[in-house]
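In structure tokens, the next block holds one chain alone, the form predicted alone.
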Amino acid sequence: MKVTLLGTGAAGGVPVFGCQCHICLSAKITPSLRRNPACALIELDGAAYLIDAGIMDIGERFESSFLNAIFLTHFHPDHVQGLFHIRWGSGFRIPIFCPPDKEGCADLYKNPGILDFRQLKKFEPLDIDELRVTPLPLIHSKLTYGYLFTNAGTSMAYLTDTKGLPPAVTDYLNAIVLDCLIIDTTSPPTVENRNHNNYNDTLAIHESIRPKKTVLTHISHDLDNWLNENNTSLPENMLIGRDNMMIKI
């Protein structure tokens, strides 16, 4: 299983519009410091699955026949905005697996075009090609799922957006050997946000679940600045996610 982080940013991205902080000014001239909306691509045995669709150039990056399915964590704009124009494409219909959110986002349900929305139930696994996908409920302002992806004894959990984890999800992940955890880490440890983890929240989850590797995503410029200013040493098996980072599991 190969995972590529196509975006690792919070809703405002990096650089943030109009911001004059060190990170945002640096990101304007150094592309590697930029952060697009958080999303990822899984490639496995010739199949490809997109997690979230906040990036705006989906149609330029991929042919419609390349994507086997898209998994949406939730229907906030920074996670679905890339769907609004590709829905008017032609050819293959794309399965869009998502939480059972009755509202969705704007008119996506009303005018889906080539998008084939399929609602999932929490903790009920879905087998698609060679991949088993288990939706995991998260703690956010809108109905949100994380996903556990398993194949041939390997496993990866993608958990964003969330503030902590429901006890049932912690118990579920503690019952398996988790190879990789990719998790929302929006803010520095001193910043509280009821919808997103700060660094201390992620550290506590990392220590509780004990994955072989944890990768931070959904990162704000505030966290980037804090990491830069404090020269923080992360645990050996914890990494700061970067756009276009590739992870082999």
Given for the second form:
2 protein chains.
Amino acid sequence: MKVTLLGTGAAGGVPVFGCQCHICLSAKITPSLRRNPACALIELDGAAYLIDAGIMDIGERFESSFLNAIFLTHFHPDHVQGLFHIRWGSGFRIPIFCPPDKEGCADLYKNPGILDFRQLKKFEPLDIDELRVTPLPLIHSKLTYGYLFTNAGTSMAYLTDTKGLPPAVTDYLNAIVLDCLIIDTTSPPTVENRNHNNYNDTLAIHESIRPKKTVLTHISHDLDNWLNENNTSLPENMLIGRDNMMIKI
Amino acid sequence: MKVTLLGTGAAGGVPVFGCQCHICLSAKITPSLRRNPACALIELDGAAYLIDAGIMDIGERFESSFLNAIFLTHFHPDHVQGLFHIRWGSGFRIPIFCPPDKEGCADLYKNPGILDFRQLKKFEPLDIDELRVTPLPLIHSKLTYGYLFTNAGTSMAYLTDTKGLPPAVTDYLNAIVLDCLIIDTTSPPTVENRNHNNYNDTLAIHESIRPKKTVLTHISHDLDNWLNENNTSLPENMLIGRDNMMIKI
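Please supply the corresponding structure for the form predicted in complex with a further copy of the same chain (the preceding block corresponds to the form predicted alone).
First the chain shown before, then all remaining chains and molecules of the complex.
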């Protein structure tokens, strides 16, 4: 299983529009510091799956038959806005697996176009060929799923957006050997947000679940500045996610 | 008054995702054939105003203090989706003039960030320095305004999305000398759509209002193909809009 982080940013991305902070000014002239909306591509046995669709160049990035399915964590705009455009495509339908959110976002349900929304039930695995996908409920201001992807004895959990984890999810992940955890880490430890992890929340989850590797995503400019200013040492099996980072699992 | 068409496409844009038609295949390799979501920039006396915000690179295209205001025709995603991202900007607020739509789009009203929504009343002009802006009600599936911009004896009407015009708007525009009409022309004459003009609708409006110049916008690949296949001759004071076209008024 190969995972490519197409975006690792919080809702405002990096650089934040109009922001004069050190990181945002640097990101304007250093593309590697930019952060698109959090989004990841999974490739396995010639198939490709997108997790979230907040990036706005899906139509340019992928040939129309490239994506086998899209998994949505939730229906906030920064996780679905790339669908507004491609839904008007032609010639095929894309399965969009998602939580059973009644509203969706804007008029996506009303005018789905080529999008084939399929709501999943929490903890009920979906098998697509050799890939097993298990929706894990998260703690956020909108109905949100993380997803556990398992294949041939390897496993990756993608958990964003969330503030902490429900005990049932912690128990579920503690019962398996987790190769990689990719997790919402929006803010520095100095910021408390009831919808997103800060750095200390992620450290606690990392220590509780003990994955072989943890990758931070959904990162704000505030966290980037804090990491930079404090010259923070992460645990050796923890990585700061970057746009276009490829992870082999 | 200078107007730049930043986007001239219908909701699906050109190329349409996955489409194999002549125009879409050509647009993939010929950037000048591409059509972004319909959107225009007005520049006047050092000030800049955006009409609609469906383009997704507002944050990259404009320095944060560049835009004096944004005028929204309506709250369909292809006309507002560029706001989802920049609303999380910092340090200033952008006036967003719009129709009195109760819903808006997704959570834009709930989480406006730096966006300062100001609802306008139809036919009641707004004066910003030397620019007068008059909202004109249109005929669409969501509450929609066109806008008449006048300055120092020159005038431009931007009317999209619409199917035909309400008689009161036709009368209003007939009572003035209109230098330029930029108008929704989504489809070829063979297609009837209750929410958008086809080419014949636009011809009828052009002949009724008699502007000095008419520019087609909100163009679908269907219209592009039809114009191409029929080698259509437009009236001499009618232009097919193109992305990045600049118009002096």
